[in-house]
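Shown here is one chain on its own, the form predicted alone, set out as structure tokens.
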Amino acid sequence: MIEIDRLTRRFGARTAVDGLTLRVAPGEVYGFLGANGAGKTTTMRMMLGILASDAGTIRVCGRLVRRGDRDGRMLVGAVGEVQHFYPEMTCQAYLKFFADLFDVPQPVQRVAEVLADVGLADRARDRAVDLSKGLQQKLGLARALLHDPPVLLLDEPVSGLDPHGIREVRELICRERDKGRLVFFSSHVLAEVAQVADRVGIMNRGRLVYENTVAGALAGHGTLEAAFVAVTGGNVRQAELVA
């Protein structure tokens, strides 16, 4: 369902994402990891056709992504580490604004469909800027689910959750992927990853250096820490990767 092939971005003399290619099925989930600056964001833009790559290419659902494919954004949903909201919106009229966007079908009742999965139905009324960092990543997964994409793509999805977000978070993944939907995520939480995830890259300085599925990774390393010292050659911030 996603296909990259030898997928390249230059930032100057900078190389962000180097020559990466890989795969993913319908109903995997995918953990992408990598420390800051190591490709996973831009590979992410390049995917949703935000970025254009200097070289390879990029297939979702068999269709070919291109830069500002407003087509080819139908197929996914997203969510950034950073969400961004109207401030005179609440939850409801945003996500409403939003399936208008995507031609959902019966929008109202699409709407409160998805914030009951995210578990935000008692917020509705409540303008999106005065929730939590946690209440408004819940706000970008609804968004996300709002036109049902088969493929959903999630950069850092549990960053400012609390425990019980978390875990409703790894609830909605884990659902999501026996509906037959691909996940796709970026994650600097090496628990989350090992309790969610079927496989694991590992990015360092925008190449691909390890793959391999969560059970084998945890087999030949013991945890997908030492999983991603052994294959970086450096060292784990605490703050940025935990296991």
Contents of the next structure:
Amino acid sequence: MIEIDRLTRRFGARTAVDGLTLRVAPGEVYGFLGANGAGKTTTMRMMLGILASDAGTIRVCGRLVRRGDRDGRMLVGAVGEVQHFYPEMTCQAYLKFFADLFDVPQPVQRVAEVLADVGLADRARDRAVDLSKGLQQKLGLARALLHDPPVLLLDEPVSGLDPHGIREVRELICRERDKGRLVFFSSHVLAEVAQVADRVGIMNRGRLVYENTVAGALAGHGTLEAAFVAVTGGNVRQAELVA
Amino acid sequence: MTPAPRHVPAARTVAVLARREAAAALGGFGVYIATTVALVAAVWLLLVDVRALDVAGILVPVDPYRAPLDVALLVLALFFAVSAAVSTARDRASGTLEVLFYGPVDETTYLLGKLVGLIVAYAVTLPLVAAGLFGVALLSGFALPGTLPASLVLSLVPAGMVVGFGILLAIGTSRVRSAVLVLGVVAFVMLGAAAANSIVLMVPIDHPSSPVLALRDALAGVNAVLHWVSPFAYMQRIVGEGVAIGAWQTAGIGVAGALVATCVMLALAAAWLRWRGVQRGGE
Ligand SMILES: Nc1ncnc2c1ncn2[C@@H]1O[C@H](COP(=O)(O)OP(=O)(O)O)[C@@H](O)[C@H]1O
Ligand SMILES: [Mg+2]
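Given the form predicted alone above, what does the protein look like in the form predicted in complex with the partner chain?
Let us now look at the entire complex, which starts with that chain.
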């Protein structure tokens, strides 16, 4: 479960996240939308406890997120916007390193499992830096799954992927949701979000300006894109504004 | 509601990080090139020394390895300072640091992992240095000093300080190139001040208001500070002035000073990293 209350973060004079309050239930897929610079990544970095907030609180699975809380990170599997790998490591070695870092029991077996989960079993001995962008994204997902976290935080997991890659990530998100994980992901590929998310929140200049179930948003606006344009363009129906 | 998350002991995190760091350092060519350069420098100094003694008519030098060993370890230490700076700056610039922080890693465990890993890599090169010197001893006929093992083992402490120094300088920079540049300039100043000091002491003074006197005072002041802060000065003190001539007290004070200095540098680096944040380009 994720509980965020009145979360605020400023960078100098700019308020990147402004009084954000939201809830996500276990087993739910939450699409976190917003234009570039809306504050999505900043929010997720605070949820991970690697960026301090100026005000407000975040709880993940009931545990208060504090900056530098090493134990808290065990509850979350995260994939960032851009993937980075040690140039000398194969996919297998990379995952083994993180399995050791997370102190995963039976790490070798677990690495084989997550490689199979994301469909990279046949690339285990290839160097991670040599993979295509889509496959690197999958390797990042495999890393995030290693320690079997109840919460997955994915920052723009489908940006830059071809349709094939997008479909595979979508299937993976659904599969992990079916295993009971909470999936919180940011995106601006709206058609994609409509297919996979249960609920969406739309950020605009640091504020959550719209929140609804996907079904509700589609019923009200026809498409997510129409909802997005409506709420970020300024003519929002009052009833849908988040208080 | 949810059970408490599994706890990974900090020592475990440090060990895993250190193992990768050491493997990466030893997996490249750099460390073997540095070891070779260190040995070549040592042999060259030995030859120069021996020839000078020959000219002076002295047959048996007291300890022909004193300067060569000192310089060899200094070369290695410089290499590890650069390694530390490069790998720290690279982790940060590439975004690898942020990915590590998605896991149970914080500033302190990250920095300790790097420090321990590079000290281990340094320790692995020591048998190579010893073997090289052993070969030199066989060929030259000059027996190795009995204090060699002690020198090598105690040099781990200033080597750790050198690594900590490289890490600290790299935390403040955002690019690998600037990290190397800053380290190069600082090392040049530190080593240069020590060298200038010994050169100026040899310049004759012809009158009491000679500018050389003022220069001497200035350099003496600088070196008094460097004595306590320069990792290269500690290396020289512990190996060259301590163990080599059996001045165990000097070596002991050097070791204690280097340990304290390493802890201080690591704490500073952790605070600085916390302040800057792990993100590329800083917060
Ligand atoms: N480390 C940082 N330093 C300064 N400003 C930042 C930093 N990170 C984000 N910002 C600013 O905060 C705002 C939100 O950024 P971000 O959370 O990355 O947006 P999004 O992920 O939605 O594209 C942007 O205006 C961005 O410039
Ligand atoms: Mg972003």
